Amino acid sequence: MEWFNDFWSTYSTLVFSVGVHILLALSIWLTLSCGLLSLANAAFMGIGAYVAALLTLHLEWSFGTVLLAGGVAPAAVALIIGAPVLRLSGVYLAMATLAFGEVVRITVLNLEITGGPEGLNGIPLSTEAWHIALILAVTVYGLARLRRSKVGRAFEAIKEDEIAARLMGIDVDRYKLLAFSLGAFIAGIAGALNAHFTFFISPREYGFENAVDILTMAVLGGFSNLIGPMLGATILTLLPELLRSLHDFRSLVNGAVLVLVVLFLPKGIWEPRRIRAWVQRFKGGRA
């Protein structure tokens, strides 16, 4: 096993950052689901990274504690933005919780307790894989089984036609703040998961660039099912790695890359359907 020493002593940060990544992309997979473009998720993660960490940091609270506080935190804000935000749509609502990303941002740079510009040092590292992965199966089962009980129907009739989801009596309003919130509780269970394993987090790192990230991630595998956010968030973590020998050009790849998926796979790489097809054309093509 020794090999396996090696490789973990070397990669296991990179493995760490691809399963907070899934778990960030499923919170945004979770909104656009029912039809809301929000990149609100960025701001979710710094929230529940920074409580989780300040409550470990001056409290000494317990690891699961902590972790849960950092989930309900950013979903509780959630809940009292939801109200107003929540009327807007499409481009609307992605510049509304683009700008609540930025107070979120500008607030934590602004506050003696958060440490500021220069952000939080000297997090425990409590995060151990099995956390992640433990954490992200109850994710991926837990939105496998909404997305085929009765909210994940109304979520599927909202994103469709929100005005015939209304007519067919679905409370749109409150289907559309559960999904804004539960988007919010995982994303900040990423954040707080994450602030435990790097042992430094900063202000910069919930900004603009991490929001069109977390979307990226979404829109690069298709968010036709779960399936899809998860790999595209897996691609986009693990690319910068691959590509390190190109030095310079590793953004010019990696920004052409994403360029030919949206022209040449509009609904991401992974779409059933087109691989059904694909698999077929293969059969049929040997017969």
Given for the second form:
Amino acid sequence: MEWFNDFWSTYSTLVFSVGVHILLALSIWLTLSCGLLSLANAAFMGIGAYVAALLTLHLEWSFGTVLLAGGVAPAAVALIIGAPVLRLSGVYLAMATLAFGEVVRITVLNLEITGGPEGLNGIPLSTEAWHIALILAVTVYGLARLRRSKVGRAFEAIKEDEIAARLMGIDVDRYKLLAFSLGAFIAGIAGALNAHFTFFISPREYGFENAVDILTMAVLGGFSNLIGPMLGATILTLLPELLRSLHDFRSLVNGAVLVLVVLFLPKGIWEPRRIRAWVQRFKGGRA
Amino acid sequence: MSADKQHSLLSIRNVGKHFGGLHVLQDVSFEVPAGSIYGLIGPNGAGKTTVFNLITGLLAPSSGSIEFKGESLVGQQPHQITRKGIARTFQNIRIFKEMDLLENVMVGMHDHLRYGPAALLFNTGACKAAEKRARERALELLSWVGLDHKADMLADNLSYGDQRKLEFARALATEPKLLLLDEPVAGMNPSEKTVLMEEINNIRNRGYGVFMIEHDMRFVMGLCDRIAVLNFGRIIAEGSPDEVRNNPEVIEAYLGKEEAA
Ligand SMILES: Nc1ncnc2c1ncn2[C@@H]1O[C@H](COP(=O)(O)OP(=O)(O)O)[C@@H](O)[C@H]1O
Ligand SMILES: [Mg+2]
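Can you return the structure of this protein in the form predicted in complex with the partner chain rather than the form predicted on its own?
In what comes next, the whole complex appears, and the chain from above leads the way.
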């Protein structure tokens, strides 16, 4: 067990980050599965992180309640901004949600209670590995159920053809709002978990760059099912660590890997149909 | 079927539609009776598809009223209109290409699957049973159009004619009282047309009302109980196929051109 303790003391933060990033990738997968290119998830994560941290620091709520509040707060915001914002689609929606993210960041930067640019310090390290594991398991289970139900089919239908979906009796606006706020809920919980193992949060962590990172995880992994975003999040979290020995070349190689994947695997790494075709070709080649 | 006339399913009265200065429909009125096949014909650009777009709530009429079973459809959202019992297919097919055939049809059952979020999450017996029933019904509908053996095929891989049939089955999955078909045999060869014609007849015999737009005159004449003729946004004739066929204005505006061609 010695080696495990060594490993854990060095890498526990990294493992926690993998878990949180998987949650974030799943949150954007949810909106993408409904055909919404929303880049608000970093901001939703930030809202969750700040709400949770403030509740812990000032009101000393129990950790479970804090996590729940960290999810509910951004979900409520999503419900409010969803009605006007979700009328947009494609790049217009992406731009509007990015702008929303900036509004959130600048607000946090200028409020006193959030600690302004310095952020919040001394957040208790309440997050434990099993918290993340449990929340991940529940999220993956819930999303898998959703996918196989009338809700998942409605999302898919909306993604493929909104007008046809409407004429199938689907209340498209309501389902878009559902995907948007459920995504916000998951991102918010990820933020709350994150705040309680990094000790410190600041507005810098929830800006434009992070919004794009979250999207990259889903796109890299592929979003035709749940495995893709989980894989993408894991790779994108671990890759910079694995490349640590390259020092200055690290971000260069990191970027090159991304470009190569996007060029040669445009539907992401985990694309069941392509993998099936590969397996078939392999079998055929041997027969 | 004329006995049903006073008992009309869909009634369109004095409907007008303009896009800016372009008057696409003017003073359009007709009644679609229950339990029959009603045809809307007219040259390209006459405004036929626009009539369907108005009925299904994709567009709002500029004037006039549209009633389904005595209830106004004006101002209702497309999904609400579907739930009242009107389904449609599209002139340019709009199936869900990335789904398999079974899923395509099951999307049409959306509103009839009535399990709540808790049942969905915990996959309760009620939820499983509802999904199972939906799957069986979807297979049944696919068998009506002869596609049940392709149920788990990706819709994108279907031939053009099969895509039309799938759209047909998907529309039926919403359990409509009235089925709107926009040029259902466009792009099909004569033998495919004959098969689909039979299928449309079967659908009517199962108790659905059918309202179809068609370009192919012979096809409509053989199939429809009543026909309305639209030309430049106005109804120029309405009645039985024989009445319409012998109407001088129709011959002038529509048949005449075709005969000449
Ligand atoms: N949304 C729209 N905006 C502007 N013009 C339209 C729109 N929809 C249809 N039109 C015009 O209305 C006319 C009738 O179109 P349509 O109803 O599709 O004819 P049809 O189905 O009889 O061929 C055409 O001139 C078309 O360009
Ligand atoms: Mg048309």
